[in-house]
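So this first bit is one chain, no partners, the form predicted alone, shown in structure tokens.
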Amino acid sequence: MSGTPWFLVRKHLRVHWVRTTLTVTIVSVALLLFCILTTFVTSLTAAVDQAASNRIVVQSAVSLFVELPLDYHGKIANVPGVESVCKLQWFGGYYQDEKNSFAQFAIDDEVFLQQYENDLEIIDAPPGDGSLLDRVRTAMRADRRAAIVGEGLADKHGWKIGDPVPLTGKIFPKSDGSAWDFTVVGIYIPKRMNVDDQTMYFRFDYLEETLTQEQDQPIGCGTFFVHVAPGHAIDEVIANIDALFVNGPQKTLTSTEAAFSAGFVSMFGNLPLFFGTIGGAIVFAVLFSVVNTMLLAARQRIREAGVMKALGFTNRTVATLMLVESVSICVIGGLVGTGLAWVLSEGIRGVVSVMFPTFAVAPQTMLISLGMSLTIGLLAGLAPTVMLARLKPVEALRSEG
């Protein structure tokens, strides 16, 4: 008999709707978890993968939390091969409530905007002449309280150009306990994953002058970001900077931006291995569950297969129907689970934005998830497909299944 009765696939899925629903749900939940766990890993490693190749980071050899003297700035700038140096100091404040914590950095604004011109794009600035970037530069120079914020952060708190942003300092509290006052003069979006849209940058000299006046003591700087001039070997520049401070007062540890980001990721432990192990266990558990489900479905379909073969349908047709049913269940589950991961990612990002500011399910992750659902469907349908294909019509019709 010619043709394939595809309606039988739909019929079986509808008749055994409870089993179909449960199997689809299991696959959906598994691939939802896979997408979320994978996204945590890719969010951590994105900064490493997209770090600038001509930017290096100078920090204390003791710890990232030990400040370097400010006079290191000028000494680093005089090292052969150094094009520019930018101070970057973690501020550690919160907006209105301690729950509203996000990343804030004090920076050398002009140098920062030059160094990160290819990493972020200004999308809003005060009115004036020139490009958006030029208007932000002008506004930053005109007001020492000026700050630029990421689009995601601005949307979260409803900030617009000119809005005041009071931050209560935890690492750098003001002597009278009042909040630090900032004004939004620029909103940016990331061009690359080594920059996120949940950060605020403000002028370092505002932090320095205020603390010096109030506490009458010099402050240091957590890190110096250095652009290496074209034509100079990065390894040589790194070695010369560290040699310059080998006798202190603070020894330095200089590394490429990629290595610095990788070191920061390592502070979380071996998350790729941890999440990978969990994800692998989930996938294998689901695979065995679906295999068991499809074997049960095949046993219930033995007599039907015998009738089809007696009517002239080939072994290939019977096997194909079984395989298509298995693949359909898993692909539907994959679409649901992957879609849920994409929908929920924004909400998850809002919860984990302090530690994972670039959290977003990547298209590659969704494609891998859908590919896994197809693979699970094929593997799960293989055993029952072979069983029905090898079945002889007489044996099948005598079966009580």
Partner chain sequence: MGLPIGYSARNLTVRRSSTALTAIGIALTVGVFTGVVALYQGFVDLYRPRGSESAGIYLRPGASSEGESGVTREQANIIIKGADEIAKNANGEPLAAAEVYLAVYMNKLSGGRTNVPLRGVQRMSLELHASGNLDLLEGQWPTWGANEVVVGAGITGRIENCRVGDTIRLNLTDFKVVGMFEHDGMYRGEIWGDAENMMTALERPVFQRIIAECKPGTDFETLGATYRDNKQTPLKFISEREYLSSQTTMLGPTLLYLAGGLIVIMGTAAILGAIITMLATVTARTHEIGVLLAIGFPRGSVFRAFLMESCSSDCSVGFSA
Contents of the next structure:
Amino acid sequence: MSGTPWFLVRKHLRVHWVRTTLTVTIVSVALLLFCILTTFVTSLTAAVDQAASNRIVVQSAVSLFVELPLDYHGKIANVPGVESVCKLQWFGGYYQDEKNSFAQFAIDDEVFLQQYENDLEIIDAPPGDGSLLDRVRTAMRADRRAAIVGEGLADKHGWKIGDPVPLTGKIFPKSDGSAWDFTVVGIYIPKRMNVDDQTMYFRFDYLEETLTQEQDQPIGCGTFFVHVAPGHAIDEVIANIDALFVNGPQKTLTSTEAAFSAGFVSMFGNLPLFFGTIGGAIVFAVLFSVVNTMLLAARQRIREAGVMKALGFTNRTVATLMLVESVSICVIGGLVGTGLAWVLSEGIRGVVSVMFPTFAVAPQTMLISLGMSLTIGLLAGLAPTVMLARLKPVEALRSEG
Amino acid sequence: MGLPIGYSARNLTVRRSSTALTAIGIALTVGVFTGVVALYQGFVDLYRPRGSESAGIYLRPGASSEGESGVTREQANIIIKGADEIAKNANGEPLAAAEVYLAVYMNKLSGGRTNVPLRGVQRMSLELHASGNLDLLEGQWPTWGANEVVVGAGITGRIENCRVGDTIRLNLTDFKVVGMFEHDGMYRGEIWGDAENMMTALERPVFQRIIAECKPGTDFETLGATYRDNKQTPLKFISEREYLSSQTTMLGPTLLYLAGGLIVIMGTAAILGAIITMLATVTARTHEIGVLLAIGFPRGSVFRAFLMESCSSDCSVGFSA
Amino acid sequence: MISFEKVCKTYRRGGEELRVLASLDLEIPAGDFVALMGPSGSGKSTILNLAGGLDTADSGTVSVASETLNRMSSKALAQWRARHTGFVFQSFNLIPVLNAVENVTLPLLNTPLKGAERRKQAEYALGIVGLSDRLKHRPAQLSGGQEQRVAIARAIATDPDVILADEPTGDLDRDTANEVMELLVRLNEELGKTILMVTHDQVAADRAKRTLHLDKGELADGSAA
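Right, the form predicted alone is done, so what does the form predicted together with its partner chain look like?
Now the full complex is given, and it begins with the chain already shown.
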């Protein structure tokens, strides 16, 4: 066999352009949907997958919304194997309008910057000597109201280093109704997916001091992020911390960062399953449409296949052309759909950043999507290919159409 | 001259394999469409106005949900005993209750942890929520002042320790489950107990909200402004209906775009799928159409026979899907 | 060139056995032009298919261009067809998505010719059938006679030893049929092609060098041996 008439594939695709266009469109729509749905799920689970392995989280065993007494900080720090403890308290405020809600956490600035050294990277800091990180560290120490913000958040609101950011507290309102004042001293980008770029971190002592002046009830903290020193068994440290507080005043629930994040994922309930079902059904439905189309294409080509065989083309060549046609339609659809998902990813993220701040189509997702388009093409092309290969030339030439 | 209906029926059986494929294709299309409609319905349902227009909710200023709110005992006393807008029941008692709210960790029967809303209620709460067909299905209401709870019917089969006779541990205190209740609204997914006992067990010194039945003609907007500027009891005062709709709008944009996008994409896929399937059927049979026309059947009757065939296969499959 | 020895062929149609050829002997020398006539079901198309390697005999020997076709694999048979045969069909059987020159180029893909040479050869073949001005036309844009001439160009493009024609004038009017027959005669006389043609058309058959009459799988007159 010295030549395979590949141009026949191109001719068929062009002459039956309605069918080609429809099939390419439906495959691309299905894979666009697949990519987007998968990305919703992976952006939820990314925080679990990419959690730091030596970080554990202490929270109330009763509820995420119950605060732990502040003196737990020292008690946890004394547990053998604990390297550092960072307070982390959800602030729940908004900027100018309630629609501009985003995540804000009050943290122990020095410990936080050290614990998250491998998770986020400072990309902008006040002018001065030393590395960006050093300058941010100094600036945070110097100003009680200092805050660092994610790049996405800073871009959305146009914040620069030195800009004041007033936030109205919903959980911690000021008694006179005024806003809390913060100053941007650093902008970061995530290095790992357990951090997103839509968050603001500020000094816990600013929150603590202000609340102490304002109200008479004791101040607490929602979570303590603990780093375990190398060489210590994580499980043991977790058990030792929980054992400290088994008789109260607040029982604690200590878990790895991965398990803590998984708890948030489970708050979304059956979303992964729901998305998976939709995605699966669509891909399946599309597969059948394409199978149907390819069977039709093959049926219309029976006589042509007979002629080809009479002209001396082998069964294999005739069958290969059919399979290549099916695969190329689907792969083109896959490229279009996956490409579209990639292009739209940024826009979608802007819309859903409150719930899915790390929304971005992962390379693996795109690869799987392209692999699926290839698989659909092969599966859809299988039956027609076998049919055309087995066809006896005499019968093929006798058929209509 | 019309083509006999038998023609369509015979065709469905003769072309069994291609009919089967078409049928499966259409079934999946219908399935996807059903999904789209279900999604749309669910969404419409989410935005359906609910909650009483005459019930008023008092929250901390700035709080947009119970979880973020806090109402002190003093404030609760002042409002419940003294607020003019609150209606009275037959015994002359104010129709108002201060409630505690907290989402607590509980274990699912299927494994894993989830958040279950816990509500500390007062005696008057039962009368206030009666409008939503509040109904005790099993056991009894908690004894006031005792560590007892009732569970909503929506969580009994889902969450551990939520049958009558079980014990639920809140931090260091055991609460006995003494009853199960049903309610039309979201309360069926909650656990209720005496507010005072819950505040003690959870060491939470404040209520999360006050809910009250307001006198007819209460102007929520004007009164809301008055409460906001009140120095003694600064509160956010809104109707229950507005409160519940604001809970949905909080999810609003994200969910709206998400569902909208899904509906559009799935709808497109379904329509394209149907077009492709029909295109395949018709193209595969252009020869047959030609023959029918050549024999002398009028165009209209051929068209009708095809339409009938596609409808009957679509319908039968649609029903089974 | 074509030789059948005690060839039997039986078809099975819905449980019934239909014996088409029973021990048929046939000899067609190189350069001959044979018209095969006979009523429907007499087995003339079967002979054509066997000679063209599109079908295989149940027993007996079919030799064409000094090769025995009986025991060839389907792949070997396909390659043999590419080298030695050219087909002309009643309904032309051009590939509708390809234009005239592309249709003629198609069989050349099975030869060692390079792209440009294939193109030249195809244009040459179209020149022989007198369609040099219709290279880019698709089958739907050609008349029946032109289509059949493109088909003949396709059949001779690879310079095969044998041309097998199945009712080549069946779908054509008298004048066009005459043109096509004229072309076949020229291929036989000028290019020395061996032609086996099945036909119902006595006028067409008269243009061949000799006519064989087939009835119920047997040759009616003794001209076969």
